[in-house]
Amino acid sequence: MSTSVIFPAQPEQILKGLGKLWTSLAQEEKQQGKPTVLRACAMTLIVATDDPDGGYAASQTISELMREHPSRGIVIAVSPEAEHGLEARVLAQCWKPFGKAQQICCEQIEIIARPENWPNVGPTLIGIVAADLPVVFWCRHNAALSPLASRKQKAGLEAVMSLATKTIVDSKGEDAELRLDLLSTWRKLGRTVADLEWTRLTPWREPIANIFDNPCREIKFSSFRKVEIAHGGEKPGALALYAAGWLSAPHQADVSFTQAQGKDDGLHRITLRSDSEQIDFERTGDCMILRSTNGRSRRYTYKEASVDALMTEELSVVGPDAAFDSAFARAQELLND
């Protein structure tokens, strides 16, 4: 449900706006004699993208979230076909979940800037995030992250992240030695960060982290201290790179990247080395493959996560994240080195 008028990207009048539809929704409650709406919001997410879609896609993704993360979703979308400097309109975001009578709504706020008008979006997010609540904001602004930046772009970004408790980026694609920079300019600010090409390592992360939880296993973790990781593209990205600090970190050990002929960028194999075993974990289409010279192997089933799956594995956890943190230090001394 929307207001569907289009007015002034004003927190005053984002707020009024925000007022007349829960009591539009209140009406209809009224209407039918019993509650049929539950609001719900445990966070403000928010989402900036100069996508040519004007936010379609972005608007699609917050409202799977909203089922998962509750949230006030605030969706900014820079374009210059704008028809107006900066302006706005509000929705809520209803579905009733299976055998329940009422649904659960979620306030969403889309506003729409030219890209000239994109540093003044920052004060106008300080009026209209939810109090007292996390704020996420999940940068797809590709403009404002590019190391060609202007200074109003640049200053229109440390705007809205001065608001957000913590700020995610997709590093996919991108330059990894440009990206990790980026964020670690950040990090050193004191900014909480995350990568969701870091989260896209959760099932390589998963099957080598249960081999070796195993408390019987003879042959422990620091005992492997030579990592091999095979990466498409003439060097590794983000993905790869965040692998190696996550495996190196704890011990030290000495990693080195192949190139992976013939394949697609990212991540294709990583290979654990002690004195005595070799652990090769390899992706072949849809199949992943863990050998080990013990005698040992498995299959698992590889699939390439949604972006809606990797939102909702990173909401999960709205302050910092320990492994990241220590994979991203070691990430980094790697490209120094």
Given for the second form:
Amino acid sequence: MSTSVIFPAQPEQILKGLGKLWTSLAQEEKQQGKPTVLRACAMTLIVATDDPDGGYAASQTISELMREHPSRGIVIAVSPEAEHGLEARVLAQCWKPFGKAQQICCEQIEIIARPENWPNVGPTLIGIVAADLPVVFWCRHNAALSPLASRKQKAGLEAVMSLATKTIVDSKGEDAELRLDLLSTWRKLGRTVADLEWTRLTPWREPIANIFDNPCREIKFSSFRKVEIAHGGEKPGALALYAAGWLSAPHQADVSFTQAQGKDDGLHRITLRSDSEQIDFERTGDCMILRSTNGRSRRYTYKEASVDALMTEELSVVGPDAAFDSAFARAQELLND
Amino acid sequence: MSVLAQPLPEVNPLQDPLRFERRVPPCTIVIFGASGDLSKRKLLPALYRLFYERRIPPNFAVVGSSRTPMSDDQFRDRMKDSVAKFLEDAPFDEDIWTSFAQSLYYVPGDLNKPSSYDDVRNKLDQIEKDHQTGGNVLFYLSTQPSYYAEAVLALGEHRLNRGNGWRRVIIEKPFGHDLNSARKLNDEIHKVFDESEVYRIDHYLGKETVQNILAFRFGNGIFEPLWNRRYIDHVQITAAESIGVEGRGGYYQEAGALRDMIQNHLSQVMATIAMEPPTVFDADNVRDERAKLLRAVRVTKPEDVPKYAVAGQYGAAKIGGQDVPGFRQEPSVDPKAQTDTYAAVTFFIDNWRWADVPFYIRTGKRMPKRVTDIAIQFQAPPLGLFKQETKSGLREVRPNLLVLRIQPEEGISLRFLSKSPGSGMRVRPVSMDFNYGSSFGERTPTAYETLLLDAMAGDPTLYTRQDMVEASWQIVQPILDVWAHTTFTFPNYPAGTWGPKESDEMLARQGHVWRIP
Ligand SMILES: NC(=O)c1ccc[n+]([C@@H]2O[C@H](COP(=O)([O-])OP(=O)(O)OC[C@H]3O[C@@H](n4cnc5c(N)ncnc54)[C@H](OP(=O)(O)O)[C@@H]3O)[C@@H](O)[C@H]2O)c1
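The form predicted in complex with its partner chain, contrasted with the form predicted alone above:
First the chain shown before, then all remaining chains and molecules of the complex.
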């Protein structure tokens, strides 16, 4: 369900387009004589992307996310192939929950901008975010995030971020030092920032945390004063740094990084050492193995989370994220040491 | 005097409730009455779903027990069909079932025979080794209520109430059939289990929308200041079913609507609506406030029962062109049954917040539709400045109505007056709606999923405590006593209607009318 292209992408035109869209859905409903469509919106989710696919992947992810997080989705595709400077179209993403007769529909706005118009996107967005609801910005505009970004690209990014309650980036494959610096600058400005590399750590964090939940465990977490992180690639990436930050923040444990030879980028092993026990967490293929020198060993299935799954998790944390805050601060300290 | 300080247990700084699901410890759930209706329709589908969502640990096990002879595999096959059929709002996954079914066992046995408990114990010992459950066991009594005390005492005699891990028992409704039997049952259970190990289920408290009442009241700042006798005129709680007794006529004939719904579910809903805010949101504080509220409900004097309570029974009718039998024509129902298939009661809560505010509760079978909701009727503005237009032409005397919809179409709506378009200052009631489905993901857990997980995790917040059960029996007991000695002229409402006219009259005496939900 989509309406025709709106050009130029003016807030009022877009809102009119949305109005028309809902009127047409309501007419369908009238013909059927019963309520068939439920309009759903709990936040505005803005995705800016300069992927060469013109925002296709981002749109797909948004439609997946709608089921758990109904929102007004706004995809901004920045592409040199855009026909006009800034154009928009509106559509509804609908799905029928299992066993229900009524469809749930969320509205989606697609804005296509030529790179030179990226700085003008902010003023359009101000008028079209859903009133009084959180605004989450997922930035996939790599050129604007790059240390080489032009002033205009940065200004465009700043304009969108200023509307957002939370900004999400993905530091996978990025130079961790530069990326953490950037995030740190944003955080100092009071922005709430999330990184999908931190979200990728959840499948590691949960079983590790659970080990120390056992009230019968003799050696408590505070006794593990050494943390060793084995990572792929030459330098530890953001994932490895966050893992180190998370585990060493509570008691300022010593951290060392080692390179897992011949392995892909990312996190491969976490080792915790106390005076009398060593716990290893190792990822091999699609399983994660826990081994402890006290004889315990356990195997967990491990599946690389899809971006959809990572975003679903991240969108459910709208307020402050204390665990990330402390892990991030400590990761920065480790970088500076 | 010297005080020896106990070292505090180390708090795990790695836990992150924002991201990780609460972890429940490994355990075995023993279901007595495993071949019954509740197991098939609710318990196994809930456990399967929890397993599907990885909310229960891999080293858990379920032991079903009842008299029907079955092997483990026969039990698994039977449960598979039921789960596939009764799973609510979720698809059935063959592979996940296969791994779930590996943890299902069956022990045939008669609750009257001591050997059955020995068999259960042997199975538990085996499972403790094979599944490393740490000896944690949750017993679920899903049998006829007449077995509750007997089964619990036998668990004690066979020392199944103690073991390497924790032992807990879930008791289904009804908890007693009157105040005395409830007290007696509590006494018997306490011979074997400590109150902290007893989980009396009231599945209404496990419903997401009932839990949301607390979030709505105490998570927002704008409603609580109005939540009292100064601003609220009255409250109506409705739990209507469109179906009849559906083959459960024999059971229902003994219970009736007042016992089946108001004594337990709806009085707990009333307590949730009317209780004071707890100081902390934990099991003890929340349950203290619920119990305190129930103790403040005025106990109706026998001579006032006809004024404040109405019994009804449906008669035959034609609905949608089809003949629908009356209650007395239902299978295994006495043709002269005096059972209430409809009950409406006016309660007053004698505390500072609620003095003189009527709480009307009604419930019935064969009503025009299935709906459970709570309507908070606010008082009228001091002056009616504007002319009102309504569809029916009737003036809304009290325009502000807040409706909390428990099922179906879970949500909240607020009615208020708004100016009609056009010249002149005419106003019309409009409604502002919040619908659960439109703000949250696709699926909310069923009440049994929530409650089973809570019991495994040792969180009794949503379970009823001894004092709550006894207080809720206390408020319905005088009505039951008077009705037991009354010969009603039943049927007094046709199937498919909103109940007997006496119920409308009960409200009319206070200047109120039942809403049409
Ligand atoms: N169904 C519901 O939706 C629902 C809702 C709320 C509460 N409840 C409560 O839940 C409980 C169970 O209800 P239900 O509908 O499942 O009842 P049900 O269908 O009658 O099942 C009773 C179960 O108890 C077993 N049983 C009966 N006598 C036994 C004995 N001497 N020894 C061992 N097992 C025996 C029966 O199996 P065998 O014949 O094979 O022994 C059967 O598995 C009741 O207390 C009811 O009030 C039910």
